[in-house]
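This document starts with one chain, in the form predicted alone, laid out as structure tokens.
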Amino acid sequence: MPKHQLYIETVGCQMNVLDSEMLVASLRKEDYEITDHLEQADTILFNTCSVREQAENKVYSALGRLRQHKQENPDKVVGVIGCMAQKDQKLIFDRAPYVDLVVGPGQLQKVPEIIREVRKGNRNQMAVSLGRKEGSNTLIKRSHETFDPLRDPQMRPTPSQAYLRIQIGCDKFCTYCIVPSVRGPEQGRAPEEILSEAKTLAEQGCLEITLVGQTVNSYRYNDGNKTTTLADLLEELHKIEGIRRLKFVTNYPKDMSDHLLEVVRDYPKVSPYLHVPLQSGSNEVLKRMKRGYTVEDYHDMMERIHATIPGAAVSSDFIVGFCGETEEEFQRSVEAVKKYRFKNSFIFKYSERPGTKGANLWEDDIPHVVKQERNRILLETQSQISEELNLAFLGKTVDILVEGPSKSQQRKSEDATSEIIQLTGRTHCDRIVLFEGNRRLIDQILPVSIYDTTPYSLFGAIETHEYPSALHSLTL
């Protein structure tokens, strides 16, 4: 019987999901078991995000609801980890004095030891990395190093899919973004470490690996004799037996090299899907954002993508209502979505982040109602394009990696034991496909014939093949 019950809640990007997986793996060595029931847990951790204010507010609300739990059981260990912990530090103790530990993302290797200290009665433990001006570059980088890549398959999106970190930190310093402050300087991991971890994942049954980094295509590692890029890394990862698909997110427009595009084109395991945020269709807004490229640079990149990889699926990010954004500047974002016909776009209303350059330089002067309306318009524009692009798949057969029951199926608890359920998976170009099938199909790559579409999903049926010598059809 495990000694401890751990409840962990993760919000934010793929980096946070991966951090939680590695942290749980290290805590399992200390006799912890995961529970989905907060009341049963003797240790409660919130792995947090600081990119948007709403994500932080949710964490503080959740902490408020824990006050009574802590009063009823003072021995419960409550911790805040991740980006919000690095940003707010002692403020978290001020707002929620019953929190026992605050640990930034670069110090997660210390969490097991810190929890032991808390159980001894040493509360209000804090471990955070150095700020960008609190030491030499070497010392700052060391303070943001992540711990050994222990992996816990039970914490992954699915048993057949895994994230693999190739880079931490960011040096782009976009004026709206808190990431360089909370994740530290950009650092690429050694290629041999990445390849070793990928082989372990393959041995554990992973079919699809997604390489993650703040600007993943900026990856560089120099060992003194050779510089390894993301393109070089993909060529080596492609050789690993068992791995069927390779993806990578998120990309930076200025670092989309021809070599990388050629690898996507020439290596079948590499997904023809590129997520490359534009953020705004206006050069004036991009300059205020300090994105480091122009609309013309982005256009050149898109032309190279489609010339090199015909049919590539490209998605993007946009921020609406950034400081000083005029109606004309916003309309340029609408025009960009129409022009580049992204597979999908993630669209966000600007949220001022204390500690960023944008918060210091400019007033958040766009009214919330205007942000909401611009968000709605851009979403509708993108949805129409996504629907048109998805219609091209009607009647076609696509190979999908079956991930598990669809979200709507998960809500149908009464059908939990049904033999045939609605399943979901993704194509090689990252489109969501819904179809009916047996649970035994999960974690397989299968051909599905598409018969219907929406802006967000494809609907299909598993293809069956009938063999003359058999008395039944075999579902592949």
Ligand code: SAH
The other form holds:
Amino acid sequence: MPKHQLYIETVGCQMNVLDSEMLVASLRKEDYEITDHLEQADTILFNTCSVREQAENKVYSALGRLRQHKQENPDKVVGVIGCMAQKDQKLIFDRAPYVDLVVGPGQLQKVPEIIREVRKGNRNQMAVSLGRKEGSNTLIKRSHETFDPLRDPQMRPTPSQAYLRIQIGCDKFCTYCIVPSVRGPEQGRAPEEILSEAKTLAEQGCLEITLVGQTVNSYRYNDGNKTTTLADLLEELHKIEGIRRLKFVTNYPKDMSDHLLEVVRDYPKVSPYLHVPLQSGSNEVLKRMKRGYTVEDYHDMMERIHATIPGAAVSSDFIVGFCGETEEEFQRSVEAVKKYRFKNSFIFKYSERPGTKGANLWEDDIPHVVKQERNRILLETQSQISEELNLAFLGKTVDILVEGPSKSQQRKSEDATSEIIQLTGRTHCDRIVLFEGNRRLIDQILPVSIYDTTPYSLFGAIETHEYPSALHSLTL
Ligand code: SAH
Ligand code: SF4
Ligand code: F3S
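Next block, the form predicted together with S-adenosyl-L-homocysteine, ref. the form predicted alone:
Every chain and every other molecule in the complex is listed next, the one we just looked at coming first.
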């Protein structure tokens, strides 16, 4: 029986999912085991996100609910890590004095040691990186360390899929966004490190790697003689045996090079899928957001995408109700969704983030109800498009990577022992497919024929019969 039981809750983007995986891997080395039951844990960690206020409120509420539990069990270690730890720092101790440690995303390698200190009785430990104005660029960069030492197959989204960080931080400073201040300056990881990590993942049985970075296609690494770009990296990763699919998120419209698009077209393991957020269809709003491109630039990029990669799936993010967004400006976003026919879009209501340029310059003046209504309209417009695009898959056969039981299957606990269940997986172009099948199919890439669609998913039937695995068991 391991010495320690760890309960960890993770919110936020792929960066946080990855950070939690790394942290758990390093804690396992110190005899920790994961538990899904907070009451049984001796260590409770919240890996947090600051991108919208709601994400922060959730964590503060969870901490509030923990107050009594911690009073009754004072030896338990409670920690807040991640982006909100970097942003709020001491404020977390003010709001929840029973928190033992506050550690930012650039300091996660220190967590095991900090927990040991807390257990010695030295509570209220804090480790955060330098703020964007608290030193020279080199010092600030150094204070945001990449934390990618180990991989933990059990903490992955699924055993056959993994995220791989190629870049940390962000230097774009969109006026609404907190990420550059909590994640620090943009820094690319060395290609050798990325390739060796990918090889480890392949050896661990990983079939799909998603490269992650806030502006992943801006990736550049210069070792003095040679500059490596994302396109170069993909060419190298493509050679790794065992890896079947390569994806990358999130793309920045201005940095979508022709070379990258050609690599997506020419290398079959690279998914014909690009997440490249537009954020708004209005040039005035884009300017206020300081996104660094116009609608015309985005249009040009879309033309290049479709000319180079016929049938590419493109998805986007939008913010509705950004400071001063008029009805007319909002309508430009609706038009953009109709025009670019995104596979899907993530739509967010603007949430003012203290300390950002947007918060300093303009009032958050769009009423909540208006934001809500715009959110609904844009979502409805997108759903209609997604439904039309999905309909084109009817009767087609697609290869899908089987990820595991579907969400509705997971809720049906009575079927937990049944062999045939509803499974979920994704196409190469990142569409979700649901189908009935044996649990043994999980973590394989298999052909499925599509017989029904909704805006959000495709329904299919597995085409492979069970013969190969039956044969396998006969020969055992
Ligand atoms: N680096 C990525 C996205 C990071 S955050 C990119 O540049 O595309 C993910 C999404 O959250 C953003 O694309 C944006 O749509 C949304 N977002 C960021 N800050 C926000 C804020 N203050 N309020 C509402 N949505 C926000
Ligand atoms: Fe935020 Fe803009 Fe950087 Fe994306 S590119 S993380 S939206 S500042
Ligand atoms: Fe949130 Fe931090 Fe990601 S603020 S979106 S978890 S980089």
